[in-house]
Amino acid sequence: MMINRNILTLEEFRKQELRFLSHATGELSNLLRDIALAAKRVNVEVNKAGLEDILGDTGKTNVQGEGVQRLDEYANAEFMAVLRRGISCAGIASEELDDFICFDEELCNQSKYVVVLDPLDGSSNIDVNISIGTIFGIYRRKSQKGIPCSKEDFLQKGENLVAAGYIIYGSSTMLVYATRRGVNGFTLDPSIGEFTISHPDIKCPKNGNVYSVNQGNYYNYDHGVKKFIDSCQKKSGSDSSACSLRYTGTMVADMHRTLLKGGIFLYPATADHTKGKLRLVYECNPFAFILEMAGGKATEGENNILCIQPESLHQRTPFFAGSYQMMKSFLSD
């Protein structure tokens, strides 16, 4: 049998990465590894849903007030475990924690990372097999290294992001992650159990016929996004820059999309969500970073996502993200 080592797993494609970084110390490597390891985890979980009993609602409430499924706890539970073993993170925050989590220990302190994480982003969808996944954002802690990080790391500017990315549990399982150097997705191979990749920098196509909003709202929302929609609606069939309406409910699903054949997500503030819905800190953010690194734009329909100043780590905004000749559009209408 021939094998193909132009394919690289995730880790070898960072060490190849560090060859070109002179003082790199490895360290975001490790946490990037250890990341891929927890998604692997859940993978197996994601893949079980149905034969075993690990679907439906546990009967708790997050902190946002939402019901948290039996996966959401478990996917929360398996990464901050991981986090925690592989010492090159000193904290977290989740959107199914009611405040952030320091890993108050030796090695962990030293680290001079922590992480911001949606451990399961589309839990409407669980029960319904669509494609669900993981969002998260990688930060350099402000605290001193050598004692315990505080709540002012992960209040950081989404300009201030090292890393962010993503795995999306579909037909494949794949792992995206945005440094400044780039954005390249990683497919799970099953029978080495590894992310090799797939996607070598990714870059999203200028412009794009796919929006993505959740048309049921339109009466909710303000005339500036009514009319982007409507002028996507009334471009006809024969038109070959026609827009498709395509939406699943799984921000990461929409976003893959988005980011892989072009098009725009739209996640507008409504009557009865006036400050938006999607969380800023572990949503927003690191969504809008990889989209940035690969040639879009993201807003909050006014302001770049990223030059906001969190308040709250659980802040939520409205959120505007695709192809640049697409958002270009919609911030001039």
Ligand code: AHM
Contents of the next structure:
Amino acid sequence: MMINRNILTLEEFRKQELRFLSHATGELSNLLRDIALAAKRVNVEVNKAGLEDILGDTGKTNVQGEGVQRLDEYANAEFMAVLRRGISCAGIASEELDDFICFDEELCNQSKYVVVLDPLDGSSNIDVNISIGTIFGIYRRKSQKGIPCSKEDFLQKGENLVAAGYIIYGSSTMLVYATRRGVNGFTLDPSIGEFTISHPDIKCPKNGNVYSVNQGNYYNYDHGVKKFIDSCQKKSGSDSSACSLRYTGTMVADMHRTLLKGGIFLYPATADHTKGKLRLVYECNPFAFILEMAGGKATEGENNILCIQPESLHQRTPFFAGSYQMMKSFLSD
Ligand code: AHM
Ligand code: MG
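Please move on to the form predicted in complex with the named molecule, as the form predicted alone is already shown.
Okay, now the whole complex, with that chain kicking things off.
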């Protein structure tokens, strides 16, 4: 098989993009490079899972009362260390941290960005070799450059995101990121240890024939959601527009498929969990931003996710996202 050696690495791609942005300082590119570096390190550990003693539970729970896996802890520490050393980020908020962390060092305080992060999404799939991921969002600080960052820097509406992206540790490892200029995907070339452009200018197909939901919770969903799921199923059988159900339990994997192939992803509220399960700041907002930049749509049921003012770092929200047409029919149901 021929490998194309002329394709751009993430850094080369960013350098070329910068030529079109006369005002850019390169700080965002540096930050993306740091995220890519941390991702490569996490990828090494993910690939060794099973060989080395890094699988399983730590025995601890996070601020949300969920069990923390050892790889969760490793990924969180790795991203935190790389972003701190990289000095292009003033602080981070993470699923694995009770509160945000301000790097509060002279060089980091000079940075204009903060990062929100789910270091290892799909933790329950780690032990069984199903794709897992990292989700990130990058905000310009509200607080002044030069002083330590503050909570208001992290509690911004998704519409203020400067960039958002994810890494999927799957059959290959990919980094996908979105800015207002578009969405681009890079595949890790293990022979050179670099992310190289493989999916330029990603557009989410206008329509799709896959729905992705934890159907086990069906009887706890509200009437509108049940009706939509029923309508997806009724199309099956002899109907040529049949919908298939695909659900891995890793948001990154299910959203990656939805972005590339079209379809809809749903994580609704239930009678017991009236805000759903997924977290607004570091799971839903980054994906809503990516989907919108790729021509898709995301809501919390009625309102655009990106317009919600977060009140706390670990706030949950129902989440529905996908192809423009499928989302339209979901919203009209
Ligand atoms: P995590 O961030 O602790 O891994 O949890 C979030 C995950 C998402 O990736 C996924 O969409 C969802 O939880 C699956 O939840 P459920 O098992 O309730 O369907
Ligand atoms: Mg998660």
